[in-house]
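The data below hold one chain only, encoded as structure tokens and taken in the form predicted on its own.
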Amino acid sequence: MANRAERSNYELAIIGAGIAGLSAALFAAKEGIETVMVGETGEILFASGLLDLLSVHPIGEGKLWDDPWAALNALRNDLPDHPFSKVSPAHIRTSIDGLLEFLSEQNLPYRRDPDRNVEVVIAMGGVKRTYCVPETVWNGVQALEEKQPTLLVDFEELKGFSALQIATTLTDRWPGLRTATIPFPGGRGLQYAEQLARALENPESRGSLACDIRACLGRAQMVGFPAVIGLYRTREVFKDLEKRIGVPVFEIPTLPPSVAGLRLRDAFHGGLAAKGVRLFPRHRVAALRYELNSNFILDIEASDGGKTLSAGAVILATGRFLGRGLRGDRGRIHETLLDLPVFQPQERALWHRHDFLDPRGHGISEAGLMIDNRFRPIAADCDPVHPHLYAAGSVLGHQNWVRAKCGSGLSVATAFAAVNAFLTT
């Protein structure tokens, strides 16, 4: 027999535990709002750790921007229905500043040039433009820009990361690269990035690794690693490894699921709990219902038979298909909790273009909730579905964050906008 359902009341409930949901919980907590966040944490484990703002616009032209703020101005002029067009530049800056301040407080600092995108080497050997990077990645940004003689290291045990592939791909652009494949200290049976990151929190493992690297350092002025330099004490591990090797080091983001995603998840969970946010990070909202003059009711799946929560307002940060915020059937795309109206192609044949790599992207990639200027989902008549229902992040329509390279920035800025709208209701 199931246990009697637990019931609690909150001012604000946030559904979704990706970057948008976590950021919304942060901004709500800063304002002293009694907040609960519910959502499965799997999606954030796919995060690269890089915080994009905007680097491609228009998508069809593939135009790259050095200045993300100029790119945002162009986007506002061209795409008035894009979620970014509903957030002021000042609020976007405030949201990014607030997030970075919080992550620094959690001992997970980020670096950036406030007025330009930077270029980062990624695991497959390409170069990506982004806005903010973990402190552990920043030396690599400078090394690439200055073409410093650099040694790239990989490990025999780690799958999905090849220093040689990266160096070969970047031969013309970064001629000073050399590579070394090193057995991971005590690495027998260690095949995953998380296992290696945990192992490097042991000083003996770091000492052995540093000894092996010094033996093949040569004239390298920098050493690049896969992003496995510590998990819970990353800064400490990073600084100690630099000291032992004798030259600056940097991390290169790995393929998901990533250590960078784990670091973000742990930083958010610890920091939000300390700020008073009630977290249900491994739970799913099975049903959401409301009456116009009453609270929202959330039925939460749990191993103990379930919980029931109520809240005066809700922010949907449920993501798209991976986060289960949207689902598709033979006829159309649905929002999964309230069956809210979804912006989408008129027929299924328009979901995808013939060419998978079409530079214009696919119609399904812009599917999502339609919102008013206060980030409230709207019905077919353009009126808000509920005066206290908001939405943020990738579940919003009229945007293709993957192609535009704006996923994290969009999530953070719209989360800030949704919380601000709730505050000013």
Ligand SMILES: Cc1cc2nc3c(=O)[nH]c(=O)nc-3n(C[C@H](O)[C@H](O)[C@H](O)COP(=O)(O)OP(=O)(O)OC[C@H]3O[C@@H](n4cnc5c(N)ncnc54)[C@H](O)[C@@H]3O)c2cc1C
Contents of the next structure:
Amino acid sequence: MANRAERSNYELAIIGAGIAGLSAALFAAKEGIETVMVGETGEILFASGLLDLLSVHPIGEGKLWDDPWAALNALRNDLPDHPFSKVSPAHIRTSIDGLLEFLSEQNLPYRRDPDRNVEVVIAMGGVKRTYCVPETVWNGVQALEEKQPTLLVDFEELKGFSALQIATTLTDRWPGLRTATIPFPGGRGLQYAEQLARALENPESRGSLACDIRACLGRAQMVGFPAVIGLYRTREVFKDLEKRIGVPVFEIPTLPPSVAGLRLRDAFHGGLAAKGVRLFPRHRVAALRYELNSNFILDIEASDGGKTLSAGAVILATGRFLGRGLRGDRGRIHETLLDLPVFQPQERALWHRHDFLDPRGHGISEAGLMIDNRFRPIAADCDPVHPHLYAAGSVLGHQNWVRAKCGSGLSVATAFAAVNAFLTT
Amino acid sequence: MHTQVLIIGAGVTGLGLARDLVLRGISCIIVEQGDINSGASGRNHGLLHSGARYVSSDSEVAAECLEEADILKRLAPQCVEETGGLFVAVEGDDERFIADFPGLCQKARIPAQSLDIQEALEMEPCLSQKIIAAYRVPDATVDPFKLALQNFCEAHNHGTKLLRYHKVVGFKKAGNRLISAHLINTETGAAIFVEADQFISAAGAWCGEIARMAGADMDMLYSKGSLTVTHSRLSNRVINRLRKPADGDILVPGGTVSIFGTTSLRMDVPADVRPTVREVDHLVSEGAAMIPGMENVRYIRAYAGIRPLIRSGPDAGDRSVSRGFILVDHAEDGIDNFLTISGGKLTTYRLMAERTADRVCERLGVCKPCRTKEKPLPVDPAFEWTEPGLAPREWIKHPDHHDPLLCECEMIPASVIESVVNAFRSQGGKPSLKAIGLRTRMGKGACQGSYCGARVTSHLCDRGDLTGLEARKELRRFLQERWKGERSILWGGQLVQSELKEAIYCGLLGLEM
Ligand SMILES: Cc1cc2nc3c(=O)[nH]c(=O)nc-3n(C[C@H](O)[C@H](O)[C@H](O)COP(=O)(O)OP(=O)(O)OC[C@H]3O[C@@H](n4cnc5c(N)ncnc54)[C@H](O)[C@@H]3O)c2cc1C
Ligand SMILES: Cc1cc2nc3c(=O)[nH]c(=O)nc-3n(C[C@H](O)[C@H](O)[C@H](O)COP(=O)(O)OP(=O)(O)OC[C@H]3O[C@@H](n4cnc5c(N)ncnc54)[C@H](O)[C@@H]3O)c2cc1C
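Moving from the form predicted on its own to the form predicted together with this ligand:
Let us now look at the entire complex, which starts with that chain.
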């Protein structure tokens, strides 16, 4: 009879469990809104763990900004339709502060310089400009800035990560880098970051790893690892490894699927449930229906059976093509749940440029939902489709997060704005 | 540098010619502006023609195909899959053409067996219920990369040198003879000259350009053909539309995928061609008439090649221009040691090489017979990996969990990449993602390089084959190259894939900056 006791009506339903959906759930819960969140874990598993705010504008010029807030100001002047232009700077700050506070409570603290983007070394020898980084990455930011003598470590069978590649990319910029490739302690055949991270939860593995590292430390004052230092108790694992090695340690973000994404997912799921959000994390909304002036009906499905929920308002945070919030067929681009109007190039031939790396970005990247100033999807006549239907995150049009380097920041800020719009109706 | 014979072009014709010549004891150097199969030999359908497609338009080509296909099946079975083929007509197709087909096949001695409709549908369930006629013919498929690589292996083992990334830009002449070819290294810009006794242009669609450099003239037409690649194999056999050759007529299985095409667009110059969105849409709708599933299947790539066509008679459209080959002796143009071999088919490359080599021998006063008609093409295991499905089969037979799969779509472990890199190095090549991609299935699966591109570069850096800075450049090149074939088929599942790819390489790694 437990099923019958479970409520099925909520004030707010959030569809989508990427950064946007999770953040929206967090902001709603903080305000005491009765919230349900339905969504499969999506792109977050691909995330690097870095929270970008904005570092490139305008993208065609590839202009890089040190100060993300100044970049946001410039963007606001140039691109009035950009979703960032519909959130006040104060709200953007509040949203990020709120997220960082929450992650810290969940034992997954982040670090930043409040008014400045920082540079991080990532896999493949890239140097990425971003805004907030996991605490476990922070030492690397400083090591790069101060060019400290550092040992970069990789593991024999871990795919897609080569310390030598990073060092030989950065020779000019960071001459004090040395590298070591070591067999992963206690077992071969581990090729994925997640497997290594799980193994390092075990203190014995850390002990023997530290032992190997100390043997090749030389004059290095820091040690950089691929981001595999712990999975569930990252902080503890990290501090312990640092103590055993005896010099500061840092993580280098890896290619997806990354451990950073799993850590974020776990932190959110645990924290949101504790704040009273009802989560359906392995479920999909198969259909969303509404009648004007009445509740939304969500048909949700999962391998263990379906359910129907109702809610007074909905935030769509369903992502783009990868998240499955948008779908492209040969003729046009559709929004997947309600077939909402989608801003898009006129024909498929204009979706993509001839060069993959064209600095101007692809036309299709700007496709997405059109919204009013209260983050409600609008129809062709510019009126909201429904007074209580909101949208947030990358499903929104008129933005290109990939090229502007604003993925998480945009998702968090627009999630905040959507919740805020709901609250002030 | 000096050699007996300088061959321009490392497509199947040039490589087949080198093999033929070295087997007769003649030494050669091949010069190629890209890598092996940069031209039509790397951008075709892979159909080993029984000849049936040409019975109505060109009985000579049909006969050549029949005979050559048979030789290849016997002597290079590692490059051929004997799939068999069907010719099918659908409602609305020309009845006269259908009625004439069996008689024409018989005349050309091509076995064509009439099937009843139900039988055909059972053999190939993907076919439309609306087919009205079906014949079975001995079509087969050929892996053009394996064929080219294995031909080169044997030539190389007999001392043939291949100058990759060297473009012929001119010749030095003295009287009625070419003395040397002027080459530019396309990577470094450095110039070199190669002297030779005989010069052979096997430059495919670029033959006209080469001839002009030598002071000769050739009247050529160019036709672009685009093809699409599906994610899975749609049919067991080759399926041809039983109608007068037109666009979107042929579906060819290639291991685990199927290839559908082609279009035919007139070009003024043999430029670097890419398939367009419009061509792909056209192919999808043409294909759906014969195979309805083609509307909904997942496409992972498209590509385009250029056919050089030989002008003959009144211009009645590119498809009616001869697909036969020409061997031009430029003595007619006043150059005594220069031949051009062009046109023809992949299927007939050996015959083209034989005829050319015969003429070269005559000129050099060598009287040794052609051996490629009896001698099997040797198998070099390091160059077998272009075959779709081979790496997964090997992996399943001997899984080794210490040997990471760097390309998961095509299941290529690090050890295979290493063996290919080593073998390529021993042939004087410098490892690059492109070179590895040409010699394996890397980057050809559903992810189109999203993961394997990064993983293989890291692996090469670890081995010291590339520095990090070189790797970044390599990766950019590789992604741009893959993109040419992706852009026109990005909808549905493949659009999702390309979004992930851009998120990784631009969002995260910032390669566009
Ligand atoms: C490879 C990669 C690297 C990245 N790197 C960075 C980085 O370095 N820095 C940074 O700031 N950002 C990065 N991002 C971006 C960031 O992770 C997010 O993708 C982005 O912020 C968009 O988030 P979102 O929540 O709007 O969409 P998504 O993350 O796409 O989430 C959409 C969610 O909605 C769900 N959904 C869709 N339809 C339904 C339905 N009908 N029912 C239920 N659920 C549904 C999906 O399953 C998914 O969980 C990266 C992304 C990728 C892919
Ligand atoms: C779309 C299409 C589909 C086809 N399908 C089939 C099929 O299914 N079955 C079949 O039997 N045949 C098919 N063909 C025909 C077949 O592909 C060709 O006949 C064959 O590949 C020609 O080989 P080649 O070596 O003569 O020329 P190419 O492969 O074009 O080789 C010429 C080489 O010369 C090089 N070159 C050019 N200029 C220079 C220079 N200045 N310096 C140095 N190098 C130079 C080029 O880079 C190129 O590698 C198809 C052709 C096309 C275009």
